[in-house]
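Below you'll find only one chain, the form predicted on its own, shown as structure tokens.
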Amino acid sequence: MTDTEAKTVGRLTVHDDTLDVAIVGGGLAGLYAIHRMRGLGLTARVYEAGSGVGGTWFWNRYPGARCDIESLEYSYAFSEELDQEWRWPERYATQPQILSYINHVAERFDLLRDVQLNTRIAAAEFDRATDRWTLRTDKGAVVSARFCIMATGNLSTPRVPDFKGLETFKGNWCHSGMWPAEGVDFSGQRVGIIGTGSSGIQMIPLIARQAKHLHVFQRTPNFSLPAQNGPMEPDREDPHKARYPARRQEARMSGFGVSGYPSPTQSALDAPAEERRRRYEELWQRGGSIGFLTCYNDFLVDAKANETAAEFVREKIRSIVRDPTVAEMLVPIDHPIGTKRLCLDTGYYETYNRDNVLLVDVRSAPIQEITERGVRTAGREYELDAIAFATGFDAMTGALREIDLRVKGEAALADVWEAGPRTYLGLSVAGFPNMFLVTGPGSPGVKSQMILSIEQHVDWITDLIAYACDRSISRIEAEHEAQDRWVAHVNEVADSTLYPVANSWYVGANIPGKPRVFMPYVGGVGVYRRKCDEVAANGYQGFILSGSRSLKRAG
């Protein structure tokens, strides 16, 4: 059982805990980790900085926030009853719909009793003498745990640009990743949106309908495809649910963790031009991004093959946007399609045909400062009543680097990762025993259906902890040599593709001073799963399993 001692800090009661497993983060990963740790009979608690669970889907409340994976795929797979009972109202779920689903899961499986909200983990230290982690919260509480699962998320540290003068702006400003829970009313206002990545592309059409005038400040245009979203029709939902177990298994062994897209066998360059164009048109009308990413076997590895799809999308942009000058500003030319996050939209390009929308090119005339009245570029000042930052996140490593994570007497993780993140399988870091990452750098996480990757990681971690419990193993630590080999493999796979060509957040390009290291594993979800299974089958090859302190579990 959990040993808990309550104490009062100011007017807040906090708890000192002794646990088997401390879980940092109350999003999709943290909640599933509770479910699995309970199944082992271990004491576990989630520590969540927010006032509610949901992680990404709790914080990102901006207008138009929506998943870019179809609802029937973007869901937990651990309960067939849950699969059948939950009804998604749309093909692509909105943020409120997904958050409602997450809360339903938390309540249905009684997970919330082991979640401590409004609690940020500030530091965590491992003691090799006791094989335990000591975590400290921002409220002064101390947590002792045998194992620590970092479920901190890949897109959980918003990046607000350090623009000169932001503090002087007399209007209101907000960031897509820290949107006010009560929403923002832009009616009758002059609004500036800075950033045209996925969040910007989703919010721009909706804010344009509300604002008196909208200025879109764009540094780099991105490729975006139509979602072709709509209500969830029975002829889409019923066949999918009838084959849910088979579709889940297909997704687990696929490239991106999504069913319905078999591995391609044909080269784009081998297909006749008319046939290829017809295929691209079918995918455009079908909606979604996975179809494009999996349409030809050389789409992401051959620049000439990729260009056939890139030019198709550019022609679509030119056909939609009536002003030729604006259309050319929106046409991406600096990266192969799909090498940055391939965005989905509803009416994005059409928005630039509105009289109240102005596209501002801040590559040729960069933003110099935020003034009392608005935004000043190298060319002019734009008077604004409100600013919305859609400038993304310190992806994949930001949340982990914010915590003072270390082994007693040794360097902090932030220092160890000074030249870029290094992990073994994206699951563990050499030199940091009994700590596990969920969808960490070096795993397919952000290049996959995230919930599927979350479940695979948590299941794998659960099996390893059970293995340790059954053998009275008290310390699990990745070998440096195994980590080096994995990092080399991740880089080798990435370098065989077009991904590293782009200055994307996959390499940290959106964060000034962040080392340029390609972080995701892009060898495919199925390939990665097999490699993880092989490691487990070989007695957790690449891990040092030691110690003899007993950790009992139920069953």
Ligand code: NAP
Given for the second form:
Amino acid sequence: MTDTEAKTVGRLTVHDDTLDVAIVGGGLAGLYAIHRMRGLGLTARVYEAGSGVGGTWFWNRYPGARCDIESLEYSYAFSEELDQEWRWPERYATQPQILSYINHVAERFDLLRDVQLNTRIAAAEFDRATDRWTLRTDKGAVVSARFCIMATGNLSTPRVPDFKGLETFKGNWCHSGMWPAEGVDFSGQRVGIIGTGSSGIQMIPLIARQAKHLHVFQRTPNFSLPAQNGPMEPDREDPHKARYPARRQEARMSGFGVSGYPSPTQSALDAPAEERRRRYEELWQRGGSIGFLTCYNDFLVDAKANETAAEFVREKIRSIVRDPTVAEMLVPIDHPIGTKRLCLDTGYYETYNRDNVLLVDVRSAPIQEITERGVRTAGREYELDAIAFATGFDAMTGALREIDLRVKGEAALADVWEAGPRTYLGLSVAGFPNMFLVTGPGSPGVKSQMILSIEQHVDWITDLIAYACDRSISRIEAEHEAQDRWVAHVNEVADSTLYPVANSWYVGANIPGKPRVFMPYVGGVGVYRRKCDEVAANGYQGFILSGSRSLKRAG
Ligand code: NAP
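Having seen the form predicted on its own, I'd like the form predicted in complex with the ligand now, please.
After this comes the whole thing, all chains and molecules, with the earlier chain placed first.
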């Protein structure tokens, strides 16, 4: 049982909790963490800012929001029964379908009784005298916990650029990552969409069909591949489900956490041009991004090899978009393909053949301000009734830096990370004991099938907490030297690839002033898993395990 004490703060009654484990965030990671902590016999509670669970899939309810990993892969793997029973209606699930799956899981495993909604964690402080965290909620409640699991997500801090005059705009505006729950009706409206990343590319075709007129404000064109989505066919679902455990295991040891894509052995430059073209065409027709990313072993490491695929996609864009000037505006030239998140679309490039859609280049004529009537660029004012911002997130570090997170008397995490995030394995931060990150910077999280990484991280953290409880250890802290070695390794691996070249959110390029540090680990999920397992097998090498205020596990 959770120890709870009620008190009144202002006009609110709030509950103070004493827990074994506080979990921040009620998305896919936080929910799985409750399940595992309960399994250890520990008391755990999730604190979630939203009015429902689901995290990313709760907030990103814009038209066309859909996962770019296939549904049979993008789901929890911890329950074989769940895997077999759940029916995904489409090859790639929509946001409502994924949210309904998450709610089903939360009910099926009775997780909601340990979720406190509408509660944001504002601050968390660790006391070395007691080996406990004290968390403060935005409602004024205080939570005491031995361990803290930060399941705060990587794309959970939406960012509307600091445009002058936004407050004067007379129409409606919204951001993809905090879309109104009731939806937005753009019928008959002049709409502007700012941003052409994954979110923009998904919403543009749908909003174009509804709006009277759509202006797309593009700063940088992105590579997008066809999803080739469709209803889930039995000949896709049945063989997959027949081998589900084996496919899950294959995914765990793969590069991107998705099964069915063995590590490539051939160089794109060794393949004859005609054969290479046929291969790219086949992948284009099959749909999805992982096929491209894993088609040749030098795709992401050799600029010339990469260029063969980039040029194939550019030719596709030119063949789809009828107006050659517009086609050239849409052709990406500033980064190797795959070094920014590859977008998946349904009818994106075709949308620019519509009479009611106008592409505006805001690289050559940047947005100067939002006026009461619309958007003003260097050249002209565009009159709009509504603006949709698909301008991305303060990715990977934004949510953690927003919390005043510190050890009593020491510097806050936001300051410690001023020059960029530093972690040990993306799971722990030296100097912040008993706090664990799920899919943190320095892990392959965002470069993988996220749910697979979430499960691996939460399982690993669960084993470590069990290890500590069984040995009466009350403090777990990463060593600075181990962290330094890991950060150096993450950088070395990144620098051996083309990834750091791109101005992506992986390097924080979308946030003015954010230090340019390549944040994910791109050595592959299988390699990373082996490393984590090795650390555990060696008695949690790189961690200082100390203290003797033991936690008792029930059961
Ligand atoms: P994003 O990839 O960061 O794209 C943001 C867009 O806004 C970019 O086109 C950016 O241009 C533009 N932008 C930002 N500030 C601007 C400014 N001041 N003026 C003009 N344009 C500006 O964000 P996102 O599309 O929300 O996607 C983020 C990530 O979420 C994805 O990469 C993906 O990992 C995930 N996601 C996944 C799915 C899916 O599963 N299908 C869907 C949506 C999102 P620049 O490129 O020039 O900076």
